[in-house]
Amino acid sequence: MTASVEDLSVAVAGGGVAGLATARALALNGAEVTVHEQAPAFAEVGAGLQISPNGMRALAALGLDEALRAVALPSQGARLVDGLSGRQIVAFAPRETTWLVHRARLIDVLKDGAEAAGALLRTGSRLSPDAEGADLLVGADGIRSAFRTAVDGGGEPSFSGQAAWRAIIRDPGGPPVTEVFLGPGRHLVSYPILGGFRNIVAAEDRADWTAEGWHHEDLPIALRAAFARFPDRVQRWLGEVEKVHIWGLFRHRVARRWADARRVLVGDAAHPTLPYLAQGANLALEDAVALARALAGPGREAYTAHRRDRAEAVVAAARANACRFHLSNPLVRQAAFAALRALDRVRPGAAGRQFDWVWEYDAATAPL
């Protein structure tokens, strides 16, 4: 990033992935940046993340890709598995590397990067959408964003009919492969992360409402019961779970307005997405790079127009996966699995290339 937004004072609401990445991006361009994190410390619920090639390109633009590689595992690919039989459906070899990382380690990388670029980080500090004193206010305050309400008018989310659990266990073995077990009305994703840990994300269809947000604890026995029919390997993992969080999955529309005279949205404040394409953190990293470019060039309107189209496409793809992962009709499930296997025999790797348009995107060079 060689352009400059010098003399611009920026206040960022939120010290998560979006807020810290944006702080780094703008500070590198000469802005005077302060991040306001209302929690007493920069901390995250224990969870893993997949930083796909598009996210790594954004980190490279921020000068943080090597720092991320030092705390992450390079994925060797992904496997889809029938959650009832344990039989592999299809495997995907990566065309480019996805990195498997603990969310807290990514936060550390971004926090250190923001401070090294000159940003001031404040904990226990809440930034109002009506705050004065800064030229630009950045709303990186997540799915319950006060900034989104101020800029875009909010909009009520709708319950997707699905709830998800997150857990991390000790598991020193196994190759760095993402495994997705598909069952009727439910699925489970697991992959190792650095330090001898394994990340588990599991979701099921349910009629009852579950509160949105990651900080709701559940009983491990409830998770085990929901996936009791899954293969022995899954049962061993779930038997190691000591602490688990659950949250309801809600559909949010992508914000129509991302900016006004003094405010701009990034990350989940602009485009909350279901976790079925592993793009929440990656989109946030893209936002940071694109916003810095736009402020140094064509302006916030260009950022809004370009990022909204991109986010809407990714969010829609994640919603489509939510249906594909939870097929309940036995005949439909087996037909879908057979079709994937047949496609892989005829065109090896083709099933995994349907999302190349997601992975190949580069926020540092995409036209604004």
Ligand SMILES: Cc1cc2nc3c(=O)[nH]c(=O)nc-3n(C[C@H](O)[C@H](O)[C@H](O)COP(=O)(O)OP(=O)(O)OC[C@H]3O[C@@H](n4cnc5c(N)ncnc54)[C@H](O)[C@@H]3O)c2cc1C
The other form holds:
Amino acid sequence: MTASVEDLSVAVAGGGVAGLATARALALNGAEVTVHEQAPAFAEVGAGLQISPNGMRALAALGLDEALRAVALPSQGARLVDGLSGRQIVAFAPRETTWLVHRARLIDVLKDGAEAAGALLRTGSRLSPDAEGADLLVGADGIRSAFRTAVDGGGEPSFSGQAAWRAIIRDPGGPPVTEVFLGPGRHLVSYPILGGFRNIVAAEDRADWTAEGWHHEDLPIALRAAFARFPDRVQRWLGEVEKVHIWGLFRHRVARRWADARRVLVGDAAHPTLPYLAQGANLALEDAVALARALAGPGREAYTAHRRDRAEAVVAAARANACRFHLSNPLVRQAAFAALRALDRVRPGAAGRQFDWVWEYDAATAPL
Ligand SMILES: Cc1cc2nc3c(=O)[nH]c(=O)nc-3n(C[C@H](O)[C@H](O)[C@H](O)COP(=O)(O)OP(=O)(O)OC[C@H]3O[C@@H](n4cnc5c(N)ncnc54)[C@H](O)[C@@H]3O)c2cc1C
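How about the form predicted in complex with the ligand, since we already have the form predicted on its own?
The next block holds the full complex; its first chain is the one shown before.
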């Protein structure tokens, strides 16, 4: 990265993945960066994240890929399983490694990286989109972004008709594989993370509205009841759940404007996505790298134009998965599973390669 961002003073709103990665990226270019996190600490709810190869390339551009590998497990691939019969539908062997990590460990890596690059981090500090004093304000303020409203205007999200539970359990066993159990109107994703833990994300179709946010607790018994017909292994995992959060999933449109004269959006503030492709944090890492490149070169318009196309494509692909994962009609389900098995026999691995364009992307070299 070049150093033409030097002398720019930058205030970042939000100390999540997007804000901390952007702070590191801009500070490495010589900008004077302060991150404002409204929460009293950089605390994270217990949850796992999958950092796919595109996210790892962004971390490599930030010089943080080794630090991430030290706190993550390399995934050996993914398996789709029929959630009712327990039979494997198809297995995917990745061309490149996805890393399974606790969210709090990723935040630690980014926080240390931002500070090491010279950024100042302030907790208990809420930044307004109208704040004065800095040359550039970065809106990394997440899914309900005030910066997005200021830059791009309103636009109410719509409830997707699905809610997701997230939980972490103690579970020392099991290979580092991502398993996706598909059932009628519901699915469950699970993978181990370093330190003898297992991440569980389970989504269910819902007629009713569930509040959007990380901090709504639910009863473990509700989660167990929703997946009572799933295989014994799943029942064992759910039996270990002591604390669970539930999150109503909303469809948001990708922001049309990502920047104005003084402000720029990164992460969920610009492009909230459904979690069905595990790309929200990966896109946020890409944003950080692309923004630093754009500011050092062609400017903010190039960042906006380029990133919007990419985010729209990924968000649309995640939406399409939302329907595929929850097929309810027994005949349609069995036909879909049979088609996947047949495709895998004829062209092994082909089903998994449909998303190569997501994972092969490199924010450090993609044309701006
Ligand atoms: C069920 C589920 C599973 C997921 N799994 C994956 C996965 O496997 N892989 C993946 O890549 N992504 C995944 N994601 C998505 C990912 O978690 C998000 O996309 C990512 O965390 C967004 O980061 P962010 O920094 O943009 O926003 P956030 O993490 O929401 O951070 C925003 C921060 O800004 C702070 N803030 C807000 N307003 C202000 C203000 N005015 N001033 C100061 N601070 C402010 C907030 O307190 C918060 O800390 C998943 C999401 C869900 C719901």
